[in-house]
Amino acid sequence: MTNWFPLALGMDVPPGTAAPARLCGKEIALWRGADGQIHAWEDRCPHRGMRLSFGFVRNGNLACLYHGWQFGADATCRHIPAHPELRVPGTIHAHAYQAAERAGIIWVSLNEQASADELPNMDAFGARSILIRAPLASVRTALALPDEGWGWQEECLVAVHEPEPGLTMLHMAAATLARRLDVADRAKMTRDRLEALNEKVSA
């Protein structure tokens, strides 16, 4: 069973924005600050339950869209727009996974001892997520993906994972930029393939 999951591609969140992921029937918010560095929280605010993948990020925090709480890289609070001057108690922090991005991909864990050793060591360039109207164990299996759910083929990473069940993302990556566009338009004609020999298998 592998520690890591592929739920985005790296150029889909751009530095100052948030968005949101499935993994498994969790919500995610992932989010990058100016600095570059990506983050994946539980997608709930701890005040009042709001996505936080719906807030912005200002000054290096990512803040919730309903009340403004502001919370920093590490997921504690750092400001209450209500209460400026108070000192946030440390108690007060969303839910954090480990995050990071390899490959062109942004892979979560929700293991806290997870190693991201176990993540491809390669320059790849994110070309499409596409989902997939197929369960998971059926796509792995049409794609010849091992356990971890990601492998070369043909010049091109592909890896997958399960949103919710009977779902399945695939994300591709090139292996160089000048075939990103061909690898993206692969995408596409293997989810149109997987579907359809899907809706055979179910029939």
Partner chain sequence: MVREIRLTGYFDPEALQAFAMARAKLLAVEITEMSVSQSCFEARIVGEEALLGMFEMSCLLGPAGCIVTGAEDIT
Given for the second form:
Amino acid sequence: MTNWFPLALGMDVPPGTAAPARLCGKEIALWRGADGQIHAWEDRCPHRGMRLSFGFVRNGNLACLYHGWQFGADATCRHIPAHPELRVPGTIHAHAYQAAERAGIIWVSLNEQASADELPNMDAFGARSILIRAPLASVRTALALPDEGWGWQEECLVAVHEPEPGLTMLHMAAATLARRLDVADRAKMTRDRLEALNEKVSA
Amino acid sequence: MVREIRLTGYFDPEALQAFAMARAKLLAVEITEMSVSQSCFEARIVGEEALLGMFEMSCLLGPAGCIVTGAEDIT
Amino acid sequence: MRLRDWALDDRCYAVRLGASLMGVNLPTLTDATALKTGPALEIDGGILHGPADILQRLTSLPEVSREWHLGIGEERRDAWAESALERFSHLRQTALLAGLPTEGIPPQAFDLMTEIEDRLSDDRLRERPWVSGSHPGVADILLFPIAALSQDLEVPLDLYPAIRNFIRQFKALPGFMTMPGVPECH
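Now show me the form predicted in complex with the partner chain; what you just gave was the form predicted alone.
And the full complex, kicking off with our chain again.
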């Protein structure tokens, strides 16, 4: 069984930014410091529950938009602006998940013991993360993907995740930079075909 | 430093106790004594001054179903 | 010159935002009819309606940099962007003025976001940084309120990465201004 879920293209979370994602009913904040390292945390500040994905990246820390509490790459709180003199105890921390970047895609595991061996190890370039208004299972069937994990089809990495029931995000990465436009067109055609099919099924 | 705080109001004692313990753990605050009833919450807390303040503020907001109407320092 | 404006209207915001980005001093007059019919620009003794026409008129003012004009060979997308803003404005008013909580997100909201996401995403792969071309233009200004206020339709932005990028890039422009519901960039 695979523990890894594709949540976004690497290029959609540029250095110094944070982005929201959802998986199995969990809200996740993806963020990247200037050093390029990707992080995936529970999208909830331990202080007042604000979404950390609304926050901003400063000096390698993710700062909450609400009261500016800053969390370092290891998820522990480094700075509380209202108490600049306070040596912040290590008990205050955001909840971090495992995150990895492979084949142009950001992968997240909710399981701490997930092995990186399950991740794709080829080079690929993110082309498109596209919303398909159809349930995950039907998208997997239509794309001939296995019940779990990703596929490599016609020089293209194909992976899916379900932000909420009934909606599927299809992530596609091309084997070469030059092929990204073709792959993005394929993503759009796939979406249009599957949404039309899904409408027919529900009608 | 050490402080003793008392909150009065309308509480779900179990929920408030669990909440206080979780917040104390997060903020590295030690609760050395605690009593919770449906109308009164008292705790003796030990930790850094700023963190004790944060702990008290958290408890003032409290978990769902708990309403604080009064707060005092009984140190 | 004066704008007949309604502060909370998305189309009026597009015009105020455009003026601010272009460095045009645009006095406003609060006028409730702008909530229904959109912004109106009093200029040269006449009145100009429609956010695209108003913004295009602003770009031709002497104090505005030529950069706000389209480059040679650049496709004009203002009409498409204006129609998108009109559709959005209608959906947003329906959502905000609903007497009772509504059931789910209207499919037209997804359709609109998908249309914008497709265009922004394709542009990015073609290394076209703005909807208008190499420099932001009228079409970008018309699309920004849709992207930034899409939360009013409760459309989750995790589904639209290219729109998220557009919001971030747009907020970094000099002269960017906010409106209620559109915070500044940090």
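Predicted model only: the values in this text are computed from it and were never measured. Residue numbers count along the first chain shown, from 1. By rigid core we mean the largest C-alpha set that fits within 1.5 Å across both forms.
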Could you check whether the CA atom of residue 55 moves 2 Å or more between these two forms, using the rigid core for the fit? no
Quick one: core overlaid, is residue 148 moving 2 Å or more at the Cα between these two forms? yes
